[in-house]
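Below, in structure tokens: the form predicted alone, a single chain.
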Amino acid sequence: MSLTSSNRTTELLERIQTRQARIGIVGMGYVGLPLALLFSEERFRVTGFDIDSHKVDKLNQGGSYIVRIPATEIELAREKGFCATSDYAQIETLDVVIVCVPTPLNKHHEPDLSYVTGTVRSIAPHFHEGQLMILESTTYPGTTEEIVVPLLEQGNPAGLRAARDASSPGFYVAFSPEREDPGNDTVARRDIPKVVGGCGPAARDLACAVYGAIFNHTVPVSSPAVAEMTKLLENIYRCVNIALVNELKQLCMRMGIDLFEVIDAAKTKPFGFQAFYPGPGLGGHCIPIDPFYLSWKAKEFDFHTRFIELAGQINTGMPYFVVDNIIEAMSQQGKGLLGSQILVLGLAYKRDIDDLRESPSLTIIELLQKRGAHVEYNDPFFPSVGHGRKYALNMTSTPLDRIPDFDCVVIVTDHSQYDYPAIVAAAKLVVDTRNATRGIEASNIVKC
């Protein structure tokens, strides 16, 4: 006899608190593969699921293709029982499934959800009743309850639907926003409270327990939209105050002040004021995109988000702002960009992580070689690079030895590893965006 959708809540609530639980996670990337390594410490067996076989592979071999993941936390995991594979019919054997897929823009800066789409599809065939799905990937407010649940719904061959409450038959589903921040070892994971919206208080609490098991806090709220809203806010509020001190660094620069020596100032005081800073562009897959998610979204409502678009507008701009004035540096000293071999520091995002996402220094490296400059780099974490989603450079590394060679050195991302000095001494030219070389006296740096 089956079991009453009250008992099957309550079977799951218990399978959770045990951790008898059996956990996916879809996407093994930046976010699920730390995800998965949390539950696994916590002794629950974890599916790992990704469409590159490579990672697969590598995942099962107790490898790692993060450098900020050591492969022993891949052997460890394994040993508990954690597994990777392509093959969703596993998700049958599931209790709780966690979508980690990538949300980015289109060309047009509009919302691509097609991996979330293309995943949520892959998984109702094999979806049964008493399952949870957890969705993570940022996303603007209402795709969960509009585009994840109806797809789950139509997709699956028993026509469940989505429960809103325990005495309903069906599965639950729930929305709870990742928060990582690659390359930040000051705020252990488990400490970043996690924000969760179900769609129903069962989903909610179901959702509330599988996060409870693993983070130190959970904060429960009213539905999934408000979850989603809450992640778009925390990076909109980044990008828009990153884009004021880009747009005053342009004002500090034509008035001969050192905006950084004004934010250490400013930031001595002890309240209402929080330190940003400027840089050569906005990287990474959330803030340069969130602000768009939304934008897009508002206009459903007759609602134009002039503050946001306009501070997506200064920060998008920052590359152009900067191949300016490496014209310009490269002009004072009688050269032309045409022709020109250029060396650019860090194709990361930001300093000390692996990242290429959204990168800043993607988009400088491109706007470059349009102008007829011939352009290498150097990164310690990318030995060689081929071709992504927004880049094909198939390069590879330039050795440091070589900044000689160029008529132009430019730093985009400040990686610890840089001895700047160094630097600074070999170089002709160094065009410096992120205040790399803060104290170094040379007459041949140029601060943008």
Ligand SMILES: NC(=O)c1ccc[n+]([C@@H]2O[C@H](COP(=O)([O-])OP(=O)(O)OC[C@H]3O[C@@H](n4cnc5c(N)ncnc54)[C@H](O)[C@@H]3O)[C@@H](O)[C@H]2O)c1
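Each form is matched to the other, and the largest set of C-alpha atoms that superpose within 1.5 Å is called the rigid core. Numbering follows the first chain given and starts at 1. The model shown is predicted, which means the values in this text are computed figures rather than measured ones. First, how it differs from the form predicted in complex with the ligand.
After superposition on the rigid core, displacement of the C-alpha of Arg43 between the two forms stays below 2 Å. Remark: with the core as the superposition reference, the CA shift of Tyr420 between the two forms stays below 2 Å. After superposition on the rigid core, the Cα of Lys390 moves by 2 Å or more between the two forms.
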Contents of the next structure:
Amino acid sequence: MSLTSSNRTTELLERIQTRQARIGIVGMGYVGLPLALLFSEERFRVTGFDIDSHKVDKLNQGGSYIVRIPATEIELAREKGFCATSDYAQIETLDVVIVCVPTPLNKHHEPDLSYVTGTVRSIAPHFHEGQLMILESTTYPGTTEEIVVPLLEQGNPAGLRAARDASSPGFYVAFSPEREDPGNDTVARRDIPKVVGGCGPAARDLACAVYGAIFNHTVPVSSPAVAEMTKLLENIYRCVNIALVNELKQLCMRMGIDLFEVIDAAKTKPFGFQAFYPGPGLGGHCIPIDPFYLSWKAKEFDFHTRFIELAGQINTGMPYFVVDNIIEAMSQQGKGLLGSQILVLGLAYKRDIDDLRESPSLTIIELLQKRGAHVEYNDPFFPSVGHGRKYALNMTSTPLDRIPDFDCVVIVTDHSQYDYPAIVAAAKLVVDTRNATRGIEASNIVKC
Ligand SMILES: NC(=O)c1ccc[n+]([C@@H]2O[C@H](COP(=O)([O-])OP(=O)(O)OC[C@H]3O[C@@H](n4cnc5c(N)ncnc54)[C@H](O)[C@@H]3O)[C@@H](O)[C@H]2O)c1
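Coords for the form predicted in complex with the ligand, given the form predicted alone:
Time for the whole complex; same chain goes first.
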């Protein structure tokens, strides 16, 4: 006897609740791998998909390539059935497929959805009745309904369509944004509420059931577009507020006011103020990129997102501002940048993480090199670096005992394992872009 669609929905719900559902995660990166491990911890059998054969091999050997994920966690998951593959035919054996592939910008600063479309095209021939696909990659509102669903439908050999309710045949599609804050251990991942928008109520309820198994709260919303926009609002909020403090930092420096002290005072207000901190520029795969997904989409509606553009302009200018301040600080010591020795501390885009995507350190190094400085770096998370943002850097991390050899040490990333008093004591000049030297009294520190 063949199952009706509503029976299939009930059956999938039961499989989720009893941990029988087989989960596939596509994209074993910073988002996908931790998610796979969370499902595995909850006794689901998980298959990780990646086109990078090195990652697949490493995972299948019980190894990790993300510093904050110890190999023991991969081993534990493997004992519970976790494995990795590049073979999309295995999609057929799964109940739920979650897509966590990159969504970068192209060289014209426009959304590059090729990873998402490539993934969905690979999944489509193997996708069958009653399966649920959830997109987690950050993207503009409309992607799930306008791009993912049509590609899944066109590529389906049985001509299946997305089921809009429990009584229609087909497969289910939903969007749920990843909201992780790498390096922030103050909130457990399970406690970050999971926003879920489905293509119809059945898809939404199934996706909520899936995430309800590993997250303590789910937040169902009325459509994938609302969920997509929610993620962009969160990141644009950060981007715009960081631009605001970056602009105020430049003003405060002219006025001789310490903005960090101002922020510390302002954040004592128990309502209506959230502290954001200035820095050397934006980095990571989210804040410098995601807002431009919305500004691109907005143009389709004859709308110009002026806040996003302005914030982008200010934040993009910060590495240049830092370099200007290094030049000024050195000239105060009677030195020029040309032929000088500069040590950049921290390559990662933020403290205590092993991610250098879009890192302002790379831009600062390239700008300094372009102006004739000899630049080296130190970063405990990166023993070596190959390519920078624009050029091949091919550098290895310089040991900190060589600090006295440099004309200037620039703190770009304030890793917590650095001994700042010792760095200041050893350096001729320290340019601090993160207020990492707060509380240290020394005449060789310049904050910017
Ligand atoms: N990293 C974060 O902190 C973070 C936070 C929130 C949201 N996001 C979003 O999550 C998404 C993924 O980001 P990430 O940081 O995990 O990226 P990542 O680059 O670390 O990982 C993506 C993985 O996908 C793989 N991949 C690419 N194309 C593939 C394909 N066709 N099939 C299978 N695998 C493929 C890559 O090899 C890579 O391992 C992005 O949209 C990002 O904006 C990231």
